[in-house]
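Encoded as structure tokens, the following chain is the form predicted on its own, with no partner shown.
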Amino acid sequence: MTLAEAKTRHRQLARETRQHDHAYYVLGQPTISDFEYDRLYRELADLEKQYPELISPDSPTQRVGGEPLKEFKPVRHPQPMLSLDNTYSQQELREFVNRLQRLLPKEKLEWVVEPKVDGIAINLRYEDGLFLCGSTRGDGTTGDDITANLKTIRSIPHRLEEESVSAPARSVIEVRGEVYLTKTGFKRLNTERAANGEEPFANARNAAAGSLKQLDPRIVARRPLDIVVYGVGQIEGTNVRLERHDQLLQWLKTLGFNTPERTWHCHSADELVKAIEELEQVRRGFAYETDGAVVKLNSLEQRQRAGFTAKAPRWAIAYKYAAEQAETKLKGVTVQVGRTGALTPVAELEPVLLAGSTIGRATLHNEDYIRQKDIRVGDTVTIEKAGEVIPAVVDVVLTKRTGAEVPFRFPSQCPECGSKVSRMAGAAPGDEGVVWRCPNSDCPAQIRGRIEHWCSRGAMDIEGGGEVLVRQLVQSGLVRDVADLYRLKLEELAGLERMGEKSARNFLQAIDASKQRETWRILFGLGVLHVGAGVAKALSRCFPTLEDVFNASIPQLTQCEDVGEVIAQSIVQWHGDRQNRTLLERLRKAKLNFTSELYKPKAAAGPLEGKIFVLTGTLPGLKREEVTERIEAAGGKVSGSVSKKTDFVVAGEEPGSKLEKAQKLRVRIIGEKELLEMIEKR
């Protein structure tokens, strides 16, 4: 394939890929099987890799960048990011209808009616149709840049559908949305983060905001974030004339992005009123949580008119859903400990219908909540479904407060074993005076919670090993800790309590099977703070056995993939400790799988090793993509752009705009026969 046959398939392979996300992130309707896009996907990627000059920043293949950010950049708006005034009273939406009409006396107002999305609000600048940069609200006229984290949220396109943006000059489009987090996404991103030890995240909100603030693209690509877009900030060069809001919302969907999925238009503050109460009826089937709507005019020439106050539109308003809650008595409040050691206080209480579904207990975060909040046992509380998900007490209803309530004190032990807690013990980032922890690795709490760990689906996979046996195996002294399970006889099981002999058979099997699970399941179901399955995973790709992830040194651990030097730090610490090596050393006695099924050996070391080259017109004696094998052999990597990170520039005859950039940033630029001569090199 000629370099000009290459770049007309790349421009069809990365269209076609570019509708393909469109119609499955977007539209919801996928066109193709996966199997038929995976094919699509590495035929661009292995055209990219055999030439990388046609690797461009729309690519598909571009969506996750490769290096860690170490700050985000200031990013001035050209047009400010305004907030919304808002209001939970139709009263208060009345008067606003009303002050609208006598500010544009006599003339039809029309209104539109909106999802409020409940996520991070977003700006997207492209530039003649190409994504150039994307940043948050921040103070309104300057965010951060998150570009190479929004990169990763499939729904936003790279560049927008020609046909769409009809431009005679240099155009410039703004598009302005909420970023979220799913529902369901929330839900699973907890249930990782609980199994990992780490705390859950209070809201849906809470979470995308916590993932757009990640320094590593990475992280924010395995997190399930989605994008509403329903505005724009400046435009510039474009033929578009747009004169009202439904029809901006038309266009922008023509531009490949996700747009409300229900919107209403009104006539009256009557109807605004209806519908307002119609969109909480369907709210809850959406993908993403609402916390109102919002109401604009939908006319862009009255809105121009009816102008701006400092920090908001005129022309704008949120209405507000008040939460669903409800009272209930808080009877006491229990302490769990859980594997990691940390104390987490639950409000028990009378149980209380709330949104469906009957709470008996809340969470109460920790210490520092319950004295902020001023919570006493006895007293009658408010409480909602945070991110109408986490049953939590949000407030003490101080009116109906006798005198006779508990202030609770925090145990300065702990409740399972009676160590003296402390508040630095095992702590976490970031979790340090919040945080209680039970420093005893011993405690029935953390030795039943690592048991069920072990034994989880996500683990080691062992059926049966569920809370009501663990619980008897640890009572009864069977079991200490999960190397104690590969010696458990069928005759002491089968006398525990409601354990027939079938029963304690099963057990025993199971326990058998899990010794030929993959060795990143052992290294996650170990516990080690930080070590979630993906970094388990990532770890047995990188090491060939078990004993070789834990005798690595700290700068060899961070050259893996997704490891960072606080995990590795982790990783050092957990195996620093005299009984944990003792337990490795048992599990490996027990005959289970320390060969990692995962690793892939590197090839060794090449003259070329850690340079990176790039290439830039036509060689005299090889073909590129025998240039690139060459350089990838010997340890080389070969980019498609010049930066400062490049070490050699190979120039040929010819040579394009990259010969320019190196001479500017004095990246030193060898021909083929320098580059040759490297490579022979020993």
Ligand code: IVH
Contents of the next structure:
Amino acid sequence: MTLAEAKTRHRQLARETRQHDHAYYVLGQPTISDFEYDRLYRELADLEKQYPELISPDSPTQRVGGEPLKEFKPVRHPQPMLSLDNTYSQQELREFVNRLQRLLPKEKLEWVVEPKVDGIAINLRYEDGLFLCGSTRGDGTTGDDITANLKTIRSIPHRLEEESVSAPARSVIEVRGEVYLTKTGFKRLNTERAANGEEPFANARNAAAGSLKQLDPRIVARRPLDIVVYGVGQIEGTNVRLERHDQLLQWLKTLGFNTPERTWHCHSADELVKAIEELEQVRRGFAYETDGAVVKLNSLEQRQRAGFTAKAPRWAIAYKYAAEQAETKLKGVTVQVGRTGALTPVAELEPVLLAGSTIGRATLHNEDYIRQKDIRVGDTVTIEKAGEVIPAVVDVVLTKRTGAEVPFRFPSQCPECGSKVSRMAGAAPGDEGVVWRCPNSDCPAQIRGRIEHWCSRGAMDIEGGGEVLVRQLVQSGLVRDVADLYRLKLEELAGLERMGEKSARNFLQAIDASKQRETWRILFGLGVLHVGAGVAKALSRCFPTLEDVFNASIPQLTQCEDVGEVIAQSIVQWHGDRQNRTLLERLRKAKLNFTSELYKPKAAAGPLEGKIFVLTGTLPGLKREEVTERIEAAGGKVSGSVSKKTDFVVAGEEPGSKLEKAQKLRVRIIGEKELLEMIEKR
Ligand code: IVH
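Structure of the form predicted in complex with the ligand (previous: the form predicted on its own):
Now the full complex is given, and it begins with the chain already shown.
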């Protein structure tokens, strides 16, 4: 294939893939099978590997997330991102309508009601149809540049449908909307985090915010984020003429975006109230959490005349639905110890009805949370259950304090084994200093947690290995670790309280069946910090056996897709513990399946395979991003700082201190020309 032919084919493949992405992620109507899609995608990726110069920022392959950033750059919004006035009362809503009518006397007012998406407000800037910059709202004037993170969201087009832009020359289109984490995605993410020994997110909105704040776009790419758009910022150089909000939404749709799935047109306060009530019902079926309805004037021209206050438009208001809350008494606080040793304070409550179920316990998150809210035993507290979230104590009703309440003192010892707890041991990123942990891996609570996790459906799927039986097994001393399960005898099991011979037989059979489970399940079941099911699968694709995973070095592990430095370190650290190594050996002897079925040997390596590069100074021909892309496409890695592991420093004009460091460490220094020669050498 000549370069020209490759170019044509690339354009074709990129266009087709984009169309299928849009059909799948925005319209929800896939136009081809997954298999066909994968084939297209792979051809595109292969072509880009062969001709890295074809990789454009809007290529569908660029959604998997680029290199981690050091920090987010500030972005000024040419048009401020405003907030909305809000209300919880119908009376205020009526007053709002009357106010607008007084402002625009005798005019016919038409309103549009939309769901208020409970996510994170963002601005997407397109220049000449290309997605250039995505940012958060920040303080309304300046936000954070989170382009790399937003690029991973499939329903954000990298390129706008040309026919719809119909711009004569230079055009700017800023689209505004809300990034959210789907309700199901949120549940899944929290299950995964719990399995990894990480703090669960309190709700979907926090999870979305936490995801967008990640500096490593590769992590963001794995989060089930999506977007709904409902407005625009700066618009310049396009031919579209819009008069109404409903037309604007329609236009955004033709540009390739997800818009609110239902809207209502209303002409009076009564109609608005009705629409808002209707939305309150149907919103439960939406993929995202909603915390209210947004009421907007439909006519854009009337909006202009209504104008703005300092913070919010006069032509719109948010009607918020009350979160499902209840008041009850906090009888006590217990502390639960998880399988990674994390201590979670749990509120023991006077049972109360909330959102259709009786709640007797709710999370208090962590010690800092209790202290910040000054929650005391005996207090009347407000608990809340928003959507898919675990019930949580959200506030204290101070007016009901009697003075007899006692502050809760977080234990300095593990309530299970008495070990001194620490705030640093095994800290997961993000929870350093927040989560207290029991450092004793022989703590009965941790032992039980590890065995329950091993038996769980997502891991080794051993039927019967639930909380009750596991507690008995550990208490009786029959089982201390997961390898002990494979030595259990019928008479031992049948001797346990409330265990008949039949159940004992069934449990043994289930244990036996688990010997056939796939290798990634073992890897996940072992409960190595940060190794969730997804990472376990990725590792099983990269390494032929379980032993190979644990014998690999950190650089070998990070070669594996989805495996970063933190995960690799955690794996190496786990295997550094002699007890863990013995456990592994006993599992192998018990004839568990250590040979990965997912393993796929790597295709022919690129010319820079395994080499680590550091860039410094300005190169004569290529931009920094281009150089990085090319190095990566040829199998190499680009790192931010020079160390002994660096293979080459690529130096341009006015190199920085990295050059000196390279000289000191005797790292080979090359120029752009040499680099390109190395890449072309296949
Ligand atoms: S319009 C100038 N429409 O709610 C007004 N906002 O509480 C721009 N939000 O900052 C906002 N759904 O982040 C609008 N359908 C919707 C919305 C929506 C959610 C968010 C948005 C805004 C906040 C105000």
